[in-house]
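We begin with a single chain expressed as C-alpha cells, specifically the form predicted alone.
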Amino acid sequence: MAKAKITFTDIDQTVNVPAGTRVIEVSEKIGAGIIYGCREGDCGTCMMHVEEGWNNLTEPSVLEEKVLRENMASRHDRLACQAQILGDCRVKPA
C-alpha cells in the first residue's frame, strides 16, 4: 500500500500514513490542533490550512467547496473530514 507523510506544522510533527487516509483521523490519534464537529462536512470546524502539497489531497466534493465558499476560506483551505491524503503534504489550523 502507497504511504504518504503528512506534517502537522501547529505541533511540528510528520506522521507516515496510508495513502487515503483522512487528515482528521491522523490529527485526532496524534492530537494535533485541528478540531472538528459533523466529521461529515457540513458544519466547518475542522478547517485546516495547507502550506504545502495542495495537489497532494483528493479533489474538494462538492458539499466541501460550498461550505469552504460559505466560511469564507483561503485558496489553499481544506476541511480536515473530507481531505484524503494521496500525498507529502504541510497542515494547521485555519
Contents of the next structure:
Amino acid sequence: MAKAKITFTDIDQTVNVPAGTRVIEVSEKIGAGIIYGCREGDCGTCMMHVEEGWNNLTEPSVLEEKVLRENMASRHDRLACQAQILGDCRVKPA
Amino acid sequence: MNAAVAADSTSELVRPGEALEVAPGVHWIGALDPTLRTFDIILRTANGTTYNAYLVRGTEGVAVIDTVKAGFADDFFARLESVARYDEIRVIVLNHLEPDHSGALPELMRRAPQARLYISTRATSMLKALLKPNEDERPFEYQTVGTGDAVSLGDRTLRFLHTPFLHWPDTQCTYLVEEGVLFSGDVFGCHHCDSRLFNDRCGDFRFAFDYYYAHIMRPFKTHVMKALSLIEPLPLKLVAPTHGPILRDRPRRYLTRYRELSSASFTERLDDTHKTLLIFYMSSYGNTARMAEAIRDGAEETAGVRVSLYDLEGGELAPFVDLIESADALALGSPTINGDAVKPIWDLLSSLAVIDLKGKLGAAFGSYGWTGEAVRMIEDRMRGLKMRVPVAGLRIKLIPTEAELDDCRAFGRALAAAMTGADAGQTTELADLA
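Starting from the form predicted alone shown above, please give the structure in the form predicted in complex with its partner chain.
Shown next: the complete complex, the earlier chain at its head.
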C-alpha cells in the first residue's frame, strides 16, 4: 500500500501513514493541536492550515467548501475530519 | 426624596404593554421573567431574568434589535406596538440566535415582511436550523454583516462589530453611533430581573454579573479580549445587553470588569520561566498514588517543568479548576472501579467546561484490578475537551513493582518532553501509535 508522510508542524512530529488515511485518524493519536467538534464536517472546529502538500490531500467536497466559507477559512485551510492524505504534507491548526 | 426625582423614578418602571425609552428614540421592548430559577440548565437565577429587545427609530424607518423567548412573544409585541407600526420596521438585527433571543423572530418577520434581517456570517447555519420554515413558507431572507458594516436609518446609523463566541459562534454587537448606545447581546448581561431596569435604579446585581461571566464568557477569554479591543474605543453612553439591567451609569466600569476577569488567566500564571504540570489522583490502596509520585519525580527531572501533585480527595473543585486554567498540562490518575474512573475524577472533568483548555496537554494513568478501563476513558474525555494527549496512558495492574515505577518516571519524562518541545522532530509509524 502506498505510504505518505504527514507532519504536524505545531508539535514538529511526523507520521508515516497508508495513503487514504484521514487526518483525524492521525492527529489525535500523535497529540497534535488540531481540535475536533462534530467530527462529521459540519461545525468547522477542526479547521487546519496546509503549509505544504495542498495537492496531496483529497479534494474538498461541496459541503466542506461551504463550511470553510462560513468559518471564514483562509487559502489552503481544510477540515481535518474530512481531508484524506494521498501524499506528503505539512499541516497545523488553523 | 423630592417630588421631581420620585416622578422620574416612577416613569422609569417597566409596565405591562408599554415600551420604556432608554435613550432618545431608543425603546426597550423586552420581557421580564421574574420566576425563572434555572437558565439553560447550567445557571441558577435567584432573581429570574429579562429578555431585552430594543427598538430604534430613525428618520427613515425603525430597527428592532433582538427579540425574546417564544413564550414571552406577547409581551414583546405589545411593547413594540406601543411605539411603532410593523410597516415602519425596515431593519431587524439578531445579535445572537439562541432561542431566548430569536423566539419571536419568525412571527416578527411575518408581521413585518418588508424588513431586512441582519445577522453575523457565522449565524447563517444556525438561523436555518433554528427557524425551519414550513414547506409552504418562503425561507427567511437575511444579510450577513461583520465589523465595519453599517445600516442607515436616515439620521441614525447602526454599526456592527464581529464578536464571535460571546457566547455562541454567531454573536455580534450593534452600535448606535449617534447616541453612543451599544446593543451588546449576551456580553455585559446577567440574569437579574428588576422592573427598575437601569443599573443605577435596580438592586445589587454585581454577583449576578460575575456569575454570568464565569459560566458564559469564561471559556472564551481570548475572544472577550478581542471583543473589548473593538468596544473600548467607542464613545459609550449606554450598554444595552440582552439580559439583566441596562448599563447607563458609568457603563465603562463593566468593560473594565470584563477586562479584569478575562486577564486573570494571563496574570496569575505561577511564573513565566517554567511550564506547569498539575497531577491529580484518587487512590484506594495507595497504588495510583505511588504512580502519581513516580510520574512527578520523572517529570521534575526535566529542566523548565514545575510539577504540582494533589490528592483529589483532599480538595474542593473550584480552586483546582482555577489552577488548571493557568497550567500547561494536566495528568489525572484514577483506579478502575466497576469498569469506570471514579466519580471525583468525572466531577473534576465535568467542571472544566467553563475554562479554555485548547492547547493544554493531558495525560492519564491508574492502577487497576482486572480490566483498567479508566485510563482510556479519561483520555477520551480529555480529547473531547480539546486537550492534546501526547503520551499514551499508563496502566499498571494492582501494586506497581520497582520496574513499573520506572515506567511511571519515564511516562513523566515523556510528558515533560512534550511540554517543553524536547520530543520534536520525530517520525512515527501510524501503526505504532496507541
